[in-house]
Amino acid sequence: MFTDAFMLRALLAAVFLGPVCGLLGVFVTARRLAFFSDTVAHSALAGVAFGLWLGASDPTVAMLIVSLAVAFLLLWLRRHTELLTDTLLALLLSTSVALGVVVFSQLKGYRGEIERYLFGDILSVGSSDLMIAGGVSVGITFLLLHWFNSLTLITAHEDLAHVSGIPVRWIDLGFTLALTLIVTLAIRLVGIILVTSLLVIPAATARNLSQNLRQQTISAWLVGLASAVGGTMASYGLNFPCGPSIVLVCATFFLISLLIRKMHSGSHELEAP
């Protein structure tokens, strides 16, 4: 396993992207942005289609441009319309997917590419992809730690954050950019359909095991790392698809956390007078 260059690149990509997905997921779940990340991920399908239509050998840049456009269009619509956020998300998700399918229908011989981006293909990660993933992951981790107290206050009480002098709008923009970048890169890990699970499940697992937000961020980081690396290794050994393998490992950790939480609650009930 460790003598194959493609497998080493896949494991490094998992090390870079899994933990930062878990870390971001803590704030995604706390701020109820899971549907937002799902919309950004599905909009990447249109980016893949446009990239291939324009003749790009690697449509990652096109994916990123379209995903960012959808993310910032959502922010603009939230500020300039009276529609609810979930309505806007449903509108943008369905429109971008429909656009991507229409463009793909005009392309011939790209069925394999569609499946690759829908379900992930971490084993095809190249050296340049690895460098981008590493740089983005380190940068976003640094920003999240730098903004930790501000993001915590914004998540708990946005009006109080405004009063406290925190630049809420700029931090929201930065968080949106970070989330869009990671979602787009993580598509290579687990695919468009499953990418939201890499944000949500480690955070949910960490919440079962933690008593405060700091513990939750550390636990989510570790669960994201273990899930990404464990799922990649399991897919190689068992000859399973990599993306679904990572998600199944995530789900296994979540079930274990539920059992631990249940056992912990049961022991407290026994100790109660």
The other form holds:
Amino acid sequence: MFTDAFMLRALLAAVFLGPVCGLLGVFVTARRLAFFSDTVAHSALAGVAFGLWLGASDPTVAMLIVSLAVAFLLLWLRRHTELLTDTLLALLLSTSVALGVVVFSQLKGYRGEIERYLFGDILSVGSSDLMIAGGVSVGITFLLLHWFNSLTLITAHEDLAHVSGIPVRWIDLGFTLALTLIVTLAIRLVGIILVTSLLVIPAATARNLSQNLRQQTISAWLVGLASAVGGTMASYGLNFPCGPSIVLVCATFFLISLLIRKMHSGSHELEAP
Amino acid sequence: MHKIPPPALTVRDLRVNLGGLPVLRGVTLSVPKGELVALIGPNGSGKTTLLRAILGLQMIDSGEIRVLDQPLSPATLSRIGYVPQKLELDRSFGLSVREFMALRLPATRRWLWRSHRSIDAALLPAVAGLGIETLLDRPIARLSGGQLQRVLIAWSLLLNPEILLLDEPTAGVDTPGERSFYEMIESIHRQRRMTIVLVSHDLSMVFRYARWVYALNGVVCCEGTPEKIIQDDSLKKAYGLHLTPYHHHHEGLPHVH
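Okay, that's the form predicted alone, but what's the structure of the form predicted in complex with its partner chain?
Now the complete complex, all chains and molecules, led by this one.
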């Protein structure tokens, strides 16, 4: 397994992206940003289509540009319209998917590409992707840890954070940028449709296993790592698509955590007078 | 000759429009240092807008706000303790009370890397007497309304502010909880001699505990002691209610119906 260069690249991508997705997921779930990450992921389809249409052999840069454009368009629309965020997200998600599919339809011989991006493909992780994923993941992990207190307070109460002297708008912008970059890069591994689960499920699993935020953060990091690596290996060994394998491993961890929590709360109930 | 100390909070002719509508139409008030005052008003009277303006969260159209005789700035904001109505957390966020308190205290800002014991060594003396020691291990999203208010007040007192601003503090608290909450506020006021501004529409409790009341309805429509203000026609007009003062024989305090 480890002698195949493509498999090694995929495993390294899993090691880079799984933990940082878990870490981001703690704030994504608490700040109700799952639909946002879903929209950013779907907008990457338009990025892939445009990249290939423009003749790029590797559409990663085009994906990043389109995803970031959609993320910032959302922030702008939220500030300048009175529409609900959910409405804006639905609008941007469907429009970017429609645009992506229309551009794809004009490309000859690329129809099979859509599925690779929708569900992830370990074969699609190239050396340049790996370098970008490694650099971005390490950078964002450090940034998240550096901003941890500020992000926690913003999550608890934005006005309280502002009054405490935290530059809420800049940190919010930085978090949006970090989330967009990681979601777009993780698409290679997990696919557009399933990438949000790599953010949400480790954080939810970690919540079941933890009593406080420190435990939740460490657990989410570990569950993200174990799911991404375990799923990638299962995908190789069982010849399953990569994204669904990672999500199924992740969901298994969640089920186990749920059982542990139920058993734990059950034993507490028994102890209660 | 005695020099009159500057007020803790001064607002002069403050005007704020929201979406083209004038919400504050020339609010002027002055809160003396060390006083426990209440800012009351019906829904839509501009209480929250005024509070947000004082905290630098709301752009103002004209007027002036001075905190401890200084214009608004990050430095003056650091002398205010703000207690919001509630937090925006849901249960998916595991933040414990200990971790929340540690965010505020300079000595415990690196709590993510420190043991509970070393966090508590710095934290416990700072929260002594505020009644939250037994809550430290609890996830903050699972506290009751009363417990959360206690934690938020303890949090806002950690850096020893000179002014405490409370926004509708008993909105999610049951009636017995309300009473013990206001008793805690009164005791903090007495022990620390700090300026406390309560924003509320909860007239009965406010009249019981505040020394001075400002009634807001776009402007300050009346102000005075609770006993005086309850008789004021403009307050009755602002609330559109029948406010009938009567006195408890044992307490001598007005109540509102």
